[in-house]
Every structure is written in C-alpha cells, then in structure tokens.
Amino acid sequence: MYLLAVLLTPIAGAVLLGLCGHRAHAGAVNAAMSLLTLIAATLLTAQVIEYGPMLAFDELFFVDSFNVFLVALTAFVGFTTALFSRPYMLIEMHHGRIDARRLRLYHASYQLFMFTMLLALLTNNLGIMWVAMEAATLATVLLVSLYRTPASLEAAWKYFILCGVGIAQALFGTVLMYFAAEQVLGAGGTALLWTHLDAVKSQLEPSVLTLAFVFLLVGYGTKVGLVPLHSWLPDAHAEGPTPVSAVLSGLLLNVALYALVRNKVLADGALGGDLTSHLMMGFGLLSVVVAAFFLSRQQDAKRLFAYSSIEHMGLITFAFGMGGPVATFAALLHMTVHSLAKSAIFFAVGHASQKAGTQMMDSIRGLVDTNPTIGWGLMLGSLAILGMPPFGVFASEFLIITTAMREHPWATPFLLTALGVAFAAIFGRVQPMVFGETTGKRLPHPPAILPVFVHLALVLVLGVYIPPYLAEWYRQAAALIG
C-alpha cells in the first residue's frame, strides 16, 4: 500500500499540475504533493525496517535496505526543493523569464521527474529501470530548456543527445544481461528480475557479463557524470532553473549510480574477480582529478558547483569500486550528505543569482550585507561540501581516504591533491561572493531559506553523530551490496 502511494502520488501531482500548474497557488500544490510523497516514503521505510525486504505486485517491485534509504532521501530532497521553488519561480515570473504556460510545464514536469526517479529505485525489473531512467531524461530535458533561450536550448539538446547515446549503451548492456540470464532462468520476464538474477549470479556466463557491465558502466556512467562522459552536466546545471540543478545533483546522479551498483553486484557474482572494481575505481578517480582542476577555471556559480558534483560522484564511485564494508558504508553516507549539502548550496546560489541578476561570480558580492541568510547559507554549504569538520562530508571522505591508504595507497596522493585543489578553487570563489562589497538590492519576494539550513543541519548532525538505526541501515545496505 505504501509502495503504491509513493509511486501514484507524483503521477497524480503531474496530472493535477498539468491542469492548474499556471495558477498562483501551483507552487503550494507542488509542495503539498511532494510532502505526501515524503510521508508515503517515510511509512514505506518504517515498514521495511520492521519487516525486512519485500516484494510486491508479482515481484515487479522490490524494496530492501539499499533502495529504501535512497527512496527516503529522494522524497525528502524532492519536498524541500519544491518548497524552495515556490518563491524562486515567482521571482522568475516577476523578472519576466517565464510565463504562466512555462510555469505549468515546470510544475508538471517536476512531479513527472520525481515519479521516474522513484520508479527506477523501486522496480525489480532491470528493463523497467532502464525505461525509468530514459523517462527521467525526457522530463529533465523539458526542465533544462524551460527558459527557451539559445543557451538553454543548446544545453537541453546536448543533454538529450549525450544522455540518449549513453542510455542506449545501458540498454545494450541490459539486453546482454538478459541474454546471459536466459541461459539459466529460461525465456520470460523472470530473466530481468534482479532478485532472480541475484540468486543465480554465480551461474551466469562470465564473458557475457563482462561485456554487459562495460556497456552498463558507460551508459549509466554518462548519467552519473563520470569523466569523460560528463560534458552535458555543467551546461544543464548552468542553463536550467536552479531547482532543476538541485534535483539533478541531489537525486538523478544518485539514482543513476544506484542502477550501476545493482548491476555491479550481479557482475561480481559471475566474474568473481576485480574487473568491475578496477573499472569503477579508474573512472571514479579520473572524475575526481579532472573535475577538481576544472573548478579553478569556472566563472559561472552554477557551473562551479556542477563540477563539484562531478568530483563528488567520482569519489563515491571510487568508494563503491573499492568495496568492502567500510568503503561501501562511506559511499552510502557520502551519497546522503552530498545530496543534502549540494542541494542546499544550489538553493542559496539560486537566490543569490536572482538578487544580482546574473550567475557570474564576479558580479555577485556582499551577500552578508544584502541578504545575510543567503550569504551564510552559501558559505556554510561551501564549507560543508569541501569536507570541513564537523560536517558529515568530512566523516565520509575521511573513511574513503583512510580505506584507500590501507588498500590502494597508490591512489591516495591523487585523491588528496584533487581535494586540496577543489578546496582552494571553491573557497577562493565563494569568499568574495559572501563578504565582498556590493550595491545589490533585496529580492522582490522573500527567499525560501528554511530548506537551506534544514539540509545543512542534517549534514552537521551526520558529521557529529549518526543515529544507531541509521548506522545499522547503512551497514545492512553495505552488506547487500557486498
């Protein structure tokens, strides 16, 4: 029942907002539907914690400790982003960047995007997972191109073409996975069900699984934003509305990585070696290093933090590649704190760019004078994402780096150098944005600051104290991933 509510609520929201999404109260309706989704996800989480993994609707859906934690995180960030977008989109209308028709498109597409993310997480069928990821691409293309400027249309087409090609590679990998499973499970729908594949993974043909995982890594890795498949991500962040940047960094990248990790579990069972680990570590480390050095070249605030997302997703991919209980625990924790901190940063950047009338960092100055809450939110969010203690990002990065020191010491200098370069680049850019001299004016509508500080408070708490039930949750998910 709760699982059905998680999926049907955003569908109902998309239909409702497709009819009334242009009205003055549409932002409140969007937030209310997102709140209902969060409540349903919370109840589903409690059910899984109490009764354990569950299958539903003739094994079409599967919920365990791994995906239910991401469902809860997705619903929470979706709700807080909906709260943030209400005043943000009103200001955009005030500035004439969107009209009522585009506002309706935004609200309906936002709920549709939330549905595709939740469907990808909850489905037990690898084929439906692929369909959900493709549908998410289509929904976000509409959101990225919302302003209909030449730059936003170019970014949307670039996003559509690159991710379309990438997701086609993932489709071929899924077909190869089915081909290997058919030899063991027989023809039919069960050969694409993850629970059935997991039960017979040691019997799957290794050569086919090797090829399948390579295609899946390239395909879903494009959606994750791994270097060199990342070039769509900075453009999509820079040209779309800021709420879209928040859910892209906070949700879409996590869900794409979730799909990749699910398939890695199957490939590991069939191959029994370190091929998948080495591939993920290689792509992850390359992403961390390249993104860190690109940070220092950015002039646009949203592009700056888009490259930061590439860096952090590379670090998470590297941790999943290392495997083991500590690295996997750290990767799951980092997924959580990165989603919360990065979405909070985009909330602050969005209102700061609206106040200044530009996203160029050289033109955004003195936020603590004109809008102190926005300024402090941006500064604290930047310190959090840079891994300053006692924020949760420090805890997860510390676990990842110490594990690398013990198991893969050759990678440690690259990680430490990249993190140091990233710290210098981001802090050097953010400090004058917050504390510099300015003549800027206040915003025409009060900004939504509460989501910023709620997210940052959670990141701070997770750096100081992880509740026992949450730590156990991460440990169970780490055990399932292997």
The other form holds:
Amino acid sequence: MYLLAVLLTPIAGAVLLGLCGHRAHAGAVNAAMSLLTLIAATLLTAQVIEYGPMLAFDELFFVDSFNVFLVALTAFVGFTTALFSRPYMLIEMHHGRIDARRLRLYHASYQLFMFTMLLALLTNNLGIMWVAMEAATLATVLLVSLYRTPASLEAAWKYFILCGVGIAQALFGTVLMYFAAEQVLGAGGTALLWTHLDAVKSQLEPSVLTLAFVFLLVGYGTKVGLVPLHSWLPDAHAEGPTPVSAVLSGLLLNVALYALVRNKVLADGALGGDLTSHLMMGFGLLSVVVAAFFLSRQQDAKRLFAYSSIEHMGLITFAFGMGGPVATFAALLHMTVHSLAKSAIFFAVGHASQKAGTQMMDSIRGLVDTNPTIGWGLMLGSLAILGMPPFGVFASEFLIITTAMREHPWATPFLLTALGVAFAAIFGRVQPMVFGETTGKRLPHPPAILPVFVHLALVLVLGVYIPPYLAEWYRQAAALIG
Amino acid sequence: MSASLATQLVNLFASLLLLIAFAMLAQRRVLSLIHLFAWQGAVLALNTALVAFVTHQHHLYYSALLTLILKVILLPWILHRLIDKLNVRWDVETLVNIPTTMLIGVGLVIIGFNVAMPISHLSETVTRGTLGIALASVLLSFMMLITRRKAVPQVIGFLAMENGLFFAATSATYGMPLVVELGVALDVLVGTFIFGIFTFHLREAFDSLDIEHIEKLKER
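Having looked at the form predicted alone, could you now put up the form predicted together with its partner chain?
In what comes next, the whole complex appears, and the chain from above leads the way.
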C-alpha cells in the first residue's frame, strides 16, 4: 500500500534521525527519507490517476481529487526543502548558531512535521485531522526557537499559545460537527468520517453547523494566518531557521486551509453557502488588504515574505469564499503555485541572509555580483510571487480577479489596490538587494540552488501549461467544493 | 439509577466544574492553580464515568480512565515537577482587579448559555443541559489565559480550556470516538512536555517567566 508508505516513511525517518540526526551525513539522510516519501506519494498519485478516488483501512483514509495534488505537493516541497536544508544547516553549524544536539532535534522534528501534514491531508476523520494539525504545531514549536535567541523564543511562545488557543476553537467546532452528524448518522465512529458526512450534509442541523463553522473558521483560520488572527505568523517565519519558514509558508498554511475548506463543504451542504462564503470572503479580503499595507513597513526579508504569505492566503480564502467553478479552480491553482514560489523565495532569501550575516534587507546588497544564481533566483521568485506573466501566479490571480469583477465588483478595487501596493513594496525592496553595490563574501558551503530553480520552473510551467490530469483534479475538486 | 437522579448528578458535576473554572480565574498561587486543575480533572473523570454508567456507553469508561490518568495524575505531576525545578512553587501573581474579572466572567457564562441554548434543545442526551456550562468554562479559561502574565498559569489556562472542550464533547454527544480522544490526549501530553522544556529555555534567555519581559517583537 503506497498510502501506508507515504505515512510510515516520515515516521521511520523521525526515528532514524532521532538516533543519528546530529551526524555530518544527517542532512543527506533527511533528504533521502524525504525522497522516499516523495516516491511513495508519486506512486499513490499514479494510483489515483489510474483508479480514481480511494478509501483505505476501514475508511480511515481517503484520497480524492482535492487532496491528492496537495499530498504530492507536500511531499515534493518536503523533499526540495530537505535538499536545501542540508547545506543551509551546515552553514549554520559553521557560523556556530546551532550545535549537534539541536541539529538532531531539527532533523527529527522535520520528519515528524512532514508526517503530521500528510496525516492531516490523508485522514478521512475530522477528529484525526484536528489532532494532526495540533501535532504539526507541536512539531514545529521547538524548530521556531531552534536558535534560542530571545526573539526566537518569543516567536515560538506566541506560536505555541496563539495556535494552541486557535486550534482549541477548531476542536469545539469539530465537537459541534460531530454532534450534528450524530443526529443523522447515529453514535459511533462513522459520524466523524468526512465521506459519510458528505453523503448526508444536506440533513445536518443548520443552527449547529452555523456555530460549528464559525468556530472552525476562527480555529483553522488562526493557522492559515488570516487577519486579525495572524500575529504569530511573521514572528514564527522570521525567527526560525529558513527551511522551517519555507515549509510553514509553503505547506502548513495550505494544509490548514485544506482543513477549513473540507469543513466548509459540509457547512455549505447544510446552510446553502451564503454564510460560509461571506465569512470567508470577508476574512480573505481583510487579510489581503492589511497584509499588503504592512509589507512596505518591513525591514526583515523573512518578515516581508511572511506578510506576503498572509496576503496570498487571504486571496485564496477570498477565492474559496466566492465559490463557483472558476474561482475555486483558481484558488486550487494558487495554492499550488504560491507554495512552490514562496518556498523558492525562502530558499534564496535564506542563503542571501547567510551571506550577508543578517536578515535586514538594508544590509543585503548586490546579490548578482557575488552570487548570481541566488540573486536571479530571488529576483525571479519575487516576480513570480508578484503575479508577473508568464508565471503561474499570474494565471490564478487573473482568474480570481476577473471572477471578482463579474460577481463581486465592490471587492475589485480593494484587491487591485492591495496587489499594487504589494508589488511596489516587494519589488522596491528586492531590487536593491539583487542589483545594489555589495561587499559580501562567499559562503563556506556551496548553497543549494537547484531547488530554487526547479520550483520556479514548475511555477512557470503551470503558468503556461497545466497537465490535463492536474486540471481535471482541480475541476473535480472545484465541483466538490462548489 | 433513575434518569432524573442521573440528570441531577450530571448537573451537580457541571456546576462544580464551573465553580472550579471561576476559582481558577481568581487564584493567584501557582500551586493552588495546579490543585484546582487536578480537581477539575477529577470531576471530569467522575462525570464521564457516571454518564457511561447511566447510558451504557462502554467507550466512555475508557475515556473516564484516560481522563483520570492524564488529567488527575500525569499532567499535575509534570506541572509539580516543573514548578519545583523552576523554583516557582510559592509564586504569587499580582492580578489586577479580580472583582472586574469575575464580573466579566459572569457575563461570559451568560453568553455561553445563550449560544448553547438552541443547540442543547436539539440534543437527546441526559447531559444536554450542561453544554452551556461547557462553553462557559471554555470561555472562562480563555479569559484566564488572557489575564495571566506568567508562563505556567497561562499553560494551566490552556489545559483547563481543553478540559472544557472535553466536557463539551461528553455533554453534547457522549464523547468523541475513542481514537480521536486518544489523539487529543496524546497532543495534550506532548504539548505539556514541550512546554516544560520550553520554560527552561525561556528562563535561560530572559531570567524570568514573565511574559511581559518576553514581549519585544512588535510591529514597527
């Protein structure tokens, strides 16, 4: 069973790296385990392409067109980030920012984090999904504080408490969901299984589902980083090691949004869709606008791109809120390309700040002179995330905005202004970092450049050509989400 | 046992739970907070066992046992060891305005009841009247989390919140499926462990467990 392999490989990796994660070759082991996970995920994907959606192990696990591409994406970004983290962590050791014990903690937690993400995606049980989301927070808390600097400890504390409290609200929402389901499906294990709930969603009690969805939105919304629940996000991204920022931004936010949308489908079935779509559009739009205006005030490169993540997650939430086949298709595409482009940017920013010895953007200058590949990676990544054609982000943003113009014209000025402000802020910052005068020195280990360009190439490809099965999944998932 | 007696007992436990939630809100000693937390767990375990007995839901016995082990024995024990090692056993927090806090707490209980009322009407469980109390104790713990400025009481507030959620699950639905409850319990346990490790890091870096000394990352 490939599904089992997808879940068990990271567990085995965590155990293995818990034993040998401090050795010099641990980075390679980490990458190898991530590669195995990716291979298993690819085989699982191939299986789904061939045979369609599947249920496994007494209906405990479930793969359909909505989560299959997220599983593949998670495993892929997990692997490339592991490739990136090998030289990155060696350089951090060289700079004396971490010791061998923390390297072991890092590697073991990294694999555990991958496991929790994949579990949250693959499980059919809404309760287990919650457990996995909470476990993902726990697996990353000690990673955010890996450097043990006062700022990183504060960031980790904020992350721990805010996400803990947030996710507790989601548990209450899940309890209410179970309560509503129990009235229709009867007590016992099946009442939390998504496939069963989906079959009876129109019979679920609307008043309970209203309350449940509000709690779930606040709960999972905290992890997605929706304004005003976002304050943990920039801190956690900026203070942790860069590979952690890359997987938080590229994967965790996606998976949290996935959990929210799965529940939205059920709430829509019972409520008809108005409430959920208004709430999600409201939170989404607020996140886009607020994050865009915070962008221009950032000094720290990783904080800048953390706010950009809030903006993009807001845009995706808004698109899911609008609903309809086109907007949902665009939201799913945007999830994919944002994840790829943002992690590529974090890889480039990570090496750039290692070179400069600081994350302050004013001190990072002239990357094209000292290390052209990092410089061009950062430049192209920024252009991609800002929605320049022909990158994939352009395609998805274009679809989102044209749908908004047609169906919710009042929202378009806000969206366009926010995107314009974001463009000015990010481009204005990145341009001198890449092309300015420099005094930088070389890195002690060769940086990992390949993942940056592989990601950007994929984003480019998705902007020009979407493989037919991927488009088909998006369409099927869009029909499912509505 | 007759149904009305069972309902009365369930209501008694629920009110005890609410009382403990209020006591925690006003309690300034770290040590007493841990005791209160353990008592809350004990009431929760008793209540779950009672519901199991009345309704013949056998999986609830397991969850009562789980609650007993985790929330009455294991977590308080970890917390005790923690405050010993951190040397904050006799710490007293200065809480401003306990009367105001309590008044807001009363308001939260009213809100909790109002929100839960339409839902409890739908429920057919013997415990349905207590969903409001469950929501109220979640809100009270949330309030405690906000008003506290020290790391250990904040986490006790967090754990108390989980108690409230657990109670909500038992009162609305006779408990979540066992596999989910086990998962949640595992998360809570691991979370407490990580918190324990974390407090030492905080102390090392800041020489204090006061959150006010820690908050430096502000938006410029």
